[in-house]
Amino acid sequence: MKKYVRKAVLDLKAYEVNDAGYSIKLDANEGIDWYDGLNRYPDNQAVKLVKALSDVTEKKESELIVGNGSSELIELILKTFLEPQEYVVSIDPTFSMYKIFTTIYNGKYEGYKLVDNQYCDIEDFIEFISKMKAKIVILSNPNNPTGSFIEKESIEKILKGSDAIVVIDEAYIEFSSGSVIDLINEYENLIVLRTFSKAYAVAGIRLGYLAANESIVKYIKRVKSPYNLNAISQEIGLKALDSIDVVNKNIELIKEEREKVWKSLYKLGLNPIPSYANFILFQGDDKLNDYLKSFGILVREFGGDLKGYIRVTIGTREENDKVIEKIGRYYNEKCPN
């Protein structure tokens, strides 16, 4: 593991703090309390929600961090690993972030074109991150903005073939099946990385946690910024983590919405590619997304190689009726029941 850490990385210590008990605590510059004891910086390892996800996920304290959402861990990944100059691939098309955090830290990107925006030949894949050299490898699985998955055996030969670390983001995994988080001690190069936005639905409080080996974990910890996640987003993810059955409610239910409404687009002859998220990518027109704007409805509209394309979230069944009754009478067809 040590060969892919930054060299600007391996002498530097994590932050500590000292979380000795106290009778008076006057060590870290803080205020007088006026608001239910916030004038105390949060809990810097988050020990509690820690030790929740660790029952949850069955993988060790050690094994795991939370952070302001997946995006932080993201970069906390590449100020770990990426050198300047050096290579992070992924899909294409896929999060735009991964592009954006790769040229901030001043890191080359690069994007394998999909075949039909939903498949990727693994083994063509294999060969390129190789001819690429790439450092990192970053995978929204399932993928977004497509929806689309790549199997748990396929997910493997990247790992066996590839020399990089290999990164896979499982924001929608709730939504489908075929986590690799249990591989996380099989092999030493992998990083999985969840977030609270998507099926626990509390994207508010921008929280997230990543999962891997012991080192791996040491060494993100040497750049992670001291006390990064708040207190009252450590609380509300306990809360979260503790009504499973609502959240699991709500994942069946989406699930339900989702197969529908896929079905309603492709009858309406939109293309919808399958999706294994809370999502469905379809073709609409170029000004289906203002129609549907003028009746207060916001879907994402894609631009440059998507163009031409939507994405529209699976919501309650209400919404979800009611935006596939405004598309079908755009597009002048009786909307399927």
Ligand code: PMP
The other form holds:
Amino acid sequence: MKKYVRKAVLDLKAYEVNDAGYSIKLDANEGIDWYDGLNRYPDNQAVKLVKALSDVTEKKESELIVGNGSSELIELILKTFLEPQEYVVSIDPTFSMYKIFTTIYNGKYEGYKLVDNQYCDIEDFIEFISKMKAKIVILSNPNNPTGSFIEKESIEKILKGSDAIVVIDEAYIEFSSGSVIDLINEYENLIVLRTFSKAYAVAGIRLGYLAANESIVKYIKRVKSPYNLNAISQEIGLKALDSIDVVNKNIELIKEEREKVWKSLYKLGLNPIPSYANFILFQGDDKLNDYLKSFGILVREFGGDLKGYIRVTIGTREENDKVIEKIGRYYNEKCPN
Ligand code: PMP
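Structure of the form predicted in complex with the ligand (previous: the form predicted on its own):
Okay, now the whole complex, with that chain kicking things off.
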């Protein structure tokens, strides 16, 4: 594992917080309480939350790190492993922040083009990884914005066939199956990312977590800012885990609605990509976005190679019906038959 770690990090120690018992606490320059104990810094290791996550994921507490959204964890991974000019590779199209973060950390970035925006030739991708001498491979799986999915067997081929840190960003995994979180102790170079922003539907608290073997976790903790996850997020995160029944019900609803929306888009001839996430990418056109906006409906349009494509999130039944109705009306008005 050591061979992957940035030189600067090899000499660092993780920030240690003094958590001895006390009757008077005057060691951290905190203020006088006026709001429910929030004068205190939060638990640096988020012990309660990590314990609860350990139960849910069946991973050891020492194999988990929580962060301010999975975005923070992506940054921590780059800070731990990526030296300037080293390559991060992913698929294309994918989540745009991978490239942006890589650029911020002075790395180089290359995306491997998916066939028809959905299929990945794994053997060829493995060759691409080795040709680029990638230090880090990062894959959104399911993939944002295409909704496509790379099967677990293929991820294992990548893990076996490449000498890079392999980050599997499972932000949308709850809408699919085939997580690789159970493999973190089989592959020393595997990191799995999860978020509370999608299926758990608490994007407002900015909570994500990372699972990897203890050795990786120890190095990443060296670059983590002290107290990175605030007290309120730690508390609501626990509540979200406690509310798994509501969360699961909503996941089921979204999956049903996803089928319905996909079929409607398909019937309109808009080539929706089969989705394993809570959104669908389809071929609209340049004007559809503005048309929907005129009704106060926001969807995501893209430029570049995805010009004309629209990504629509699966919302409530009423929201989805409305969007489908407007898209249908747009195409009927455009070319009435
Ligand atoms: N990864 C992927 C693939 C995403 O789509 C997103 C959010 N759009 C994130 C990570 C970031 O999520 P978070 O809210 O946990 O920072």
